[in-house]
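Just one chain is shown here, as structure tokens, and it is the form predicted on its own.
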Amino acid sequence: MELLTIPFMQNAIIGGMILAVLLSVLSLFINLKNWSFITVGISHATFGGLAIGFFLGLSPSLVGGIFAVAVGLLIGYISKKGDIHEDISIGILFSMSMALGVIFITLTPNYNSDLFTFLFGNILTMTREDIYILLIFSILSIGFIWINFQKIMYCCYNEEVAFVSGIHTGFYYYSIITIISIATVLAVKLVGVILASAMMILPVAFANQIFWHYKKILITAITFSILMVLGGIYISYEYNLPSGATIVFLYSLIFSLLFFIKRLIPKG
């Protein structure tokens, strides 16, 4: 209960729970489309945008968001056209963005350790303004997904049939990529660039070990994600550990335990 009396911990808990819900919802589509590597590419590309923001003296989150969306849409475009294999295009953009980040860090006079917070995250620096932005974006994003859920799911399962059925598959394809890109930037403050993709992959990967129906998967993923964020914040506070790394480690540990326990139990 002591945690609830500290203002910056209140911000961390509220912001972490909102982000857990948003990323769990996106995790459903990421797993259905096998976009795990795309989220890794986008999260690392964000670093380049953040560094450019520092160099120009602009809001790192704003520049990082624009950069992440541009990279995400470019990855999607290349993947759609099929001129270059998706993995190769992600690898190229991933490397280029990280290289740009390092270059602009070097060129930034008197840059400080705040930039490294973006690499590994620090949820304790979350402010009320961050929470408001996160809440508004989450409501808009989840609202869009809720209204168009059946069409988006149709596109995920069979994009060609969805297109023949009259669904604007390109619109939903790029819309989800844009939402994922912006969500990645918002997740940076919680777990950092390096670990942001894990929070988009593990929730549904965990739930999928238990259930097959998407509604049960989604509910379980959201519940699991909220518990992992709260547990990670508590453990990091209690033992003076980095919050982002603790949260992701807890995600991975529980998933690994479930994975192996499930395989030890005889089928039938």
Contents of the next structure:
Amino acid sequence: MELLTIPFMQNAIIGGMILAVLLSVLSLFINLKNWSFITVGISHATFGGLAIGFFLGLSPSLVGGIFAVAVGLLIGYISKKGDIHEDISIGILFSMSMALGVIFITLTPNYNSDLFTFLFGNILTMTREDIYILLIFSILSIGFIWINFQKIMYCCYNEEVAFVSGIHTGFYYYSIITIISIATVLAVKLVGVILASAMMILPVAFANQIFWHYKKILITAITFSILMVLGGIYISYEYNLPSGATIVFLYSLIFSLLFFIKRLIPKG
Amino acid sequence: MKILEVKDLTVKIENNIILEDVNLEVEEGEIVAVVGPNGGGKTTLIKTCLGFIKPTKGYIKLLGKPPREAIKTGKVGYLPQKSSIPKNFPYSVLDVVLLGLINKKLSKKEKIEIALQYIEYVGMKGFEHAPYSKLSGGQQQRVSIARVLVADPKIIFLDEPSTGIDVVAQESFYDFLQRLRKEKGLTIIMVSHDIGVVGTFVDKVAGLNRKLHYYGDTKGFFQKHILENLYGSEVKLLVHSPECVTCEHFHIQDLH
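Right, and the form predicted in complex with the partner chain of this protein, after the form predicted on its own?
Complete assembly follows, chain above in first position.
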């Protein structure tokens, strides 16, 4: 319990738990809409924005956030219009953003942060200020989702049906993409741009294997996610391992274990 | 009363003409089947009638209004192709039906009462709390119909409602549609790749392959030149006819 007394660990634990709740809720929509690759695209695109922020001497989180939202909305627009196959457009956009990121990081004078931190996260970098921003954003986002939950779910059921029923489907579609994009930027400090998408895909994918109703799925996904974040932070501290990678590895490991156990146990 | 009017409708998507000079009128209480080959523009016609796609030329009046205005009245229902709904949608039957009442200003208790009535009406009583994702294709279709009906529409559009349903369930589904028309005075417009449905269950047929090759009653539809124009090749039909008693309900229709 020594780690609970260390200030940066306290920040990581509180921040990690808030993130776990927010990303698990988003995970419900990402799984229903098959948005895994969109999420991967947005999280990778964040890297370009963060690097531009460093280069310009502005807040990397702010510039990264604006950049991620712009790329997220662009990906959302392309995949909604369906002119180009969304996998192709996402592949191009996220490679371009990553390339931009590497170029700007190299061009930044006196750059002393580790590139590795961006890519895979570092709990040491999470500050009290980050936690306040994360908390306010999570309250606003979850509040928005809470109030409009059935309408958003109706859009996930079928956007055209929801539209005929009088729902402003475009508004909810782009709102959720915007929330996912900002949440990704906030997740970078904990798990990095490469691993952030795992925290948005695995919680509900895990819960889906046990329950079918959305209420139980959400409760299980949030509980699972909090446990994985706390477990990951503890293991990474005890064994001196990178925090982001440990957390995401734990997510994947427990998900895979459940996946195989479920298939080994005969039904009936 | 004219409930749907399609006038000189042309729809181009990325410079491809999907629909060309389509004209049709649907009266209140009619059941109309839109049939034709794959890629013939059936779904595009439905989507244009619902305001998802803008006409390149011509216009559509639904309930006497432009489609997007008509939708706002809440009197239009839509049942999409089954494949467009997520397989593991995490809702119970009751949850799905309640979605149809999402914009109605009623208390939660009133909404549940109405939803339960319609679940019973479509023959799904006892399944209220069952997972929607675990139902058979036919059962899911009934639940979807209940979701449409709770909103009390005047006209409903069905896109390939028989896909993924076995033959027995299909027949009882079509019987159910006729019952709906009789009891609720509903107008039903249905896209189907299955022209067998035309012979027995509908009032009018729209034979669509980019152009409207036929629009009229079912008897006039089964003519060689119409079917060949529509499908572009020689067509042999195996038609199921409930009136036929001599050959166990199946016979090859002689084409004129």
